[in-house]
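This document opens with one chain alone, in structure tokens, the form predicted on its own.
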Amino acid sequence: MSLIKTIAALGLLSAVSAGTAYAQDLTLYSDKTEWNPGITAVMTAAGTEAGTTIKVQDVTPTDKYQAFMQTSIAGNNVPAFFTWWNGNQLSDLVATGVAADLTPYWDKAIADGDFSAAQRDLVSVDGKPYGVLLNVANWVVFYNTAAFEKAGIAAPPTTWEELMADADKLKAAGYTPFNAPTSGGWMPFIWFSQLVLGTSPDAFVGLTDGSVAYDGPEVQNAFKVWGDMYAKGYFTDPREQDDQKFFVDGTAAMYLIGDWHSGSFAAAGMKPGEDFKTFLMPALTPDVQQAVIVEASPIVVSAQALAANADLGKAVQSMMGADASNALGSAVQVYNGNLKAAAPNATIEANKEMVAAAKPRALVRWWEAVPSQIQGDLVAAMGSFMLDPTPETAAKSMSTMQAINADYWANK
């Protein structure tokens, strides 16, 4: 259930919007445990600027974090700072009235050359920014350079046919081609949405606005390709809860994920640009435009907390500076897009250049773009297929997803 539905069901939406209470402890809540050292560094400096202490608290996995935030908003006990998602997820949050309009801080950051107006749009709703950028990431395919060398793959693939041929070479060399976990309560959407994207970027967008059915031809094709890949043994066991385990230990040769994960791989002992590199996922056919998912993660500030303590504005401005970006990148190799800051590692720098050169169509990630009211149920249906990737389960998953989808849009 979405934030708005949960709160409305409890009859508390107006109370949340107009109330005066907020979480008294100055804490940033997040589901991003692996980024904790970097977030802590940013918030420690921000707290110093504001003359206070801002703690960092993790709630994981993601589905539990979402439930925690639903309860916090419904109970009118919103943390002073918390991480969120952009797109429809941010729009739904803003509708509750809990998020602060950060226009003055963005105006200064843009004037200072730290960010661009286009970056502000990533965290804006109806033209107003409601978040500080924590992460701006391209979704790419990471590959293990040693595995590619052992399999005799001289260069990363540029077409789907080459990708599938390389997958066969990797299998023959003793590797599982792709790491594909279901962990965290969100990851099943990754391959589903990518295969629809590779079939038709327009259909990918249509899934998020109700104009394309979840049992339509593009989705049917995606499930067929997905099922064929499972039948060929191209994916790791989806039940593994450590989402990077099989890539880090060398079991899997490739991993489709946001390039923020490069920091986690580095922390596990892999060297960016040496032990692993990246390439852009090709479309399924040459006539389909190549596309790339751009993920943007904001830190949201409680409107009530900011109104009660104007000095928190100094914390917000600190969070948007190059020093904060470099502290984040140095600690966990995550990049927030600050134009004055250095890219945290060779992989992220290379990805920026790769995307700029390829000029693919850039799209908001499915997770953020889909209506939040149906997000969880749709992901559950995708996960069911990953656990039993048969044609029968595919048909059931598509039927379930379309029933959810049709019901939502019929009631809009």
Given for the second form:
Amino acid sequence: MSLIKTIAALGLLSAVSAGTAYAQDLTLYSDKTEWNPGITAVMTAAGTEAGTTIKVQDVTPTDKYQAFMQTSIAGNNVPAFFTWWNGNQLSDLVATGVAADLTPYWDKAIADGDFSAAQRDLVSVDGKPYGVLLNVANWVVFYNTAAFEKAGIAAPPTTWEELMADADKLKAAGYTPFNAPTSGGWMPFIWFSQLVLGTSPDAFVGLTDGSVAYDGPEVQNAFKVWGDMYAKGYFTDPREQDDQKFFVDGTAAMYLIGDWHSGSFAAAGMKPGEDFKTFLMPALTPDVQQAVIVEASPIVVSAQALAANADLGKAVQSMMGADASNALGSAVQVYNGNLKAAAPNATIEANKEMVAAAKPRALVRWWEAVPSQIQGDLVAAMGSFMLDPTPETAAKSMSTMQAINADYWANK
Amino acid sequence: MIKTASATLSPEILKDARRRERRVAWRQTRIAWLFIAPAVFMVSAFLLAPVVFNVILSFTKWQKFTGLDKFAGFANYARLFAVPYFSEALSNTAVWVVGAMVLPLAFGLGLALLLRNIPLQETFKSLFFLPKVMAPTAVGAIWYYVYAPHGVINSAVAGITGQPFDVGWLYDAQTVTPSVIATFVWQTVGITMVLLLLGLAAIPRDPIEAARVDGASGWQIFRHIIWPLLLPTVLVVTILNVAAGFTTFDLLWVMAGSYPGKRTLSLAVYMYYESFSNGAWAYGSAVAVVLGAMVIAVTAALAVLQSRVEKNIR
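Please move on to the form predicted together with the partner chain, as the form predicted on its own is already shown.
Following is the full complex, with the preceding chain placed first.
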């Protein structure tokens, strides 16, 4: 009898402790290791508002994080908070019902002047917002001001011809013009998507909705230009796993990436607005409309967790305030778009003004826009080309990508 | 005339004895089942049930977060031949199986013959066996730096020749699989050697001595006496290595994690990426079924061959 009592007591104790753990120990999962201090600052303040503790747990690299999150969701073990992607990735997630509808919090944030309705659209599916903005970034070309000066480049390029001419000058001055890593399981899409975008923004969109083939003329042109640039020695060694190493150590003079990266450069000792500045990547020909990639990273809130603890709503509202944005900006120089918050550094402020003045066509990043079921397979083919940038590999990569793409849309 | 016991006993007594016999047998069977019940439960719950569930999954449309309740027929199996990555993974797996079958055996047998009856035999055996006690992920991490762009091999060759040497061992489609297989061989050759040494020790000395007296050469002794008697052990080693070759994952995961084409380096890796990264759970299950069927077919064929060889030896 005493044994049964002991077992019952232990069972009760473990059930109570499990319940307590669920109620108190909330976690935000993320693959954004570099932003950990900023996310931690935001979530600590949010946890305080909700009367709870919210820990931050990183899982990297990105492909492993995706696998981790998919198994967690499939196993009905959804974290209270987690970073995700917008576009198709968010649509797929919302279809599962795990993401909380954040309409009341967005309504208040817009009414308070923290965010705009256009920003809400970045994380909306069928008109309803399902994420708190963690990052809103313009994709620009960072350039090393000292390298440009040494190469005799007075002003950043505004056309493709000028860009190529500047690349030659930088090469002559001893620099590798562009930093182009393959690390993290996602980076190979950067130059591929940019060159298609520069060839035809419509084709760029068509690649993500199945209406344009991955071996069509626009993609062929992108691979040709990409291969020519490799042949001229314009890119760094793609095998380097520290994605910013060659830009920070001065080997490479330019780096095409989202402006959230300015914080990482600053953390590595480069001064935004002094050691590095930015320009918008020009289209490949003057007749093609200038376009810019806008990247938005949401933090998704579990519908189950929000329903179980109404106080978490205070945490969500806190995450959308100017204080949270400033805390994020000052810790890791990432900007979540809060209209009342200061831009974290001179580069991000300059980018906002540059984009407002140029009025380019703003497009969702390829990574978020493409169906997530084939995104990794397509990036693998792009990465294969970067490691062996020959016409033969280009042909093989295009054929592989189109086979995967056609198969997906045929069976959707 | 001798009368048997049954002839002297009445039918009732015999019937009763048989009943008691059956009762004892049934009791023994029950006890036996009681003992093996935990094992049967574990194997059924954690091995057979997931395999059956996996086969069922492969006939559904489960993709990402939906479709588990939708029947797909053989669509997932048909898709294996519609996308290019499956055939790439299949051919890389074939290379792995051949490499894992031939190379550890060749080196292991060579070492076993070399180390037999030499001084410090135990020390050498321990040294060659050492990599096997290391976790494959640790082995992979160490060898990653051996093959890295500025790793041990490239730096050593550059140092010796005085010329820049930069082979992307783990970043080139031509070299990545052979490089990881070489690491697999390094780790596996020790256990292969030990198993073969046990097989060699079991071979009787008499026929070898007799052959020597009759003037047989070393090669003739090996070819006609040692090899046939060692063959059952060779086949056991082959079965183990073939299964390892088919299902290789950990070394590739650690060593080739930075290679963009990593998802097609073996069927096991491909299965992982399709299921866990792309969310194509049903399709990944179909890959797993094909992989499992191949492993079962090849190992069963080798097991049949092994039993025939053993019969011939007897």
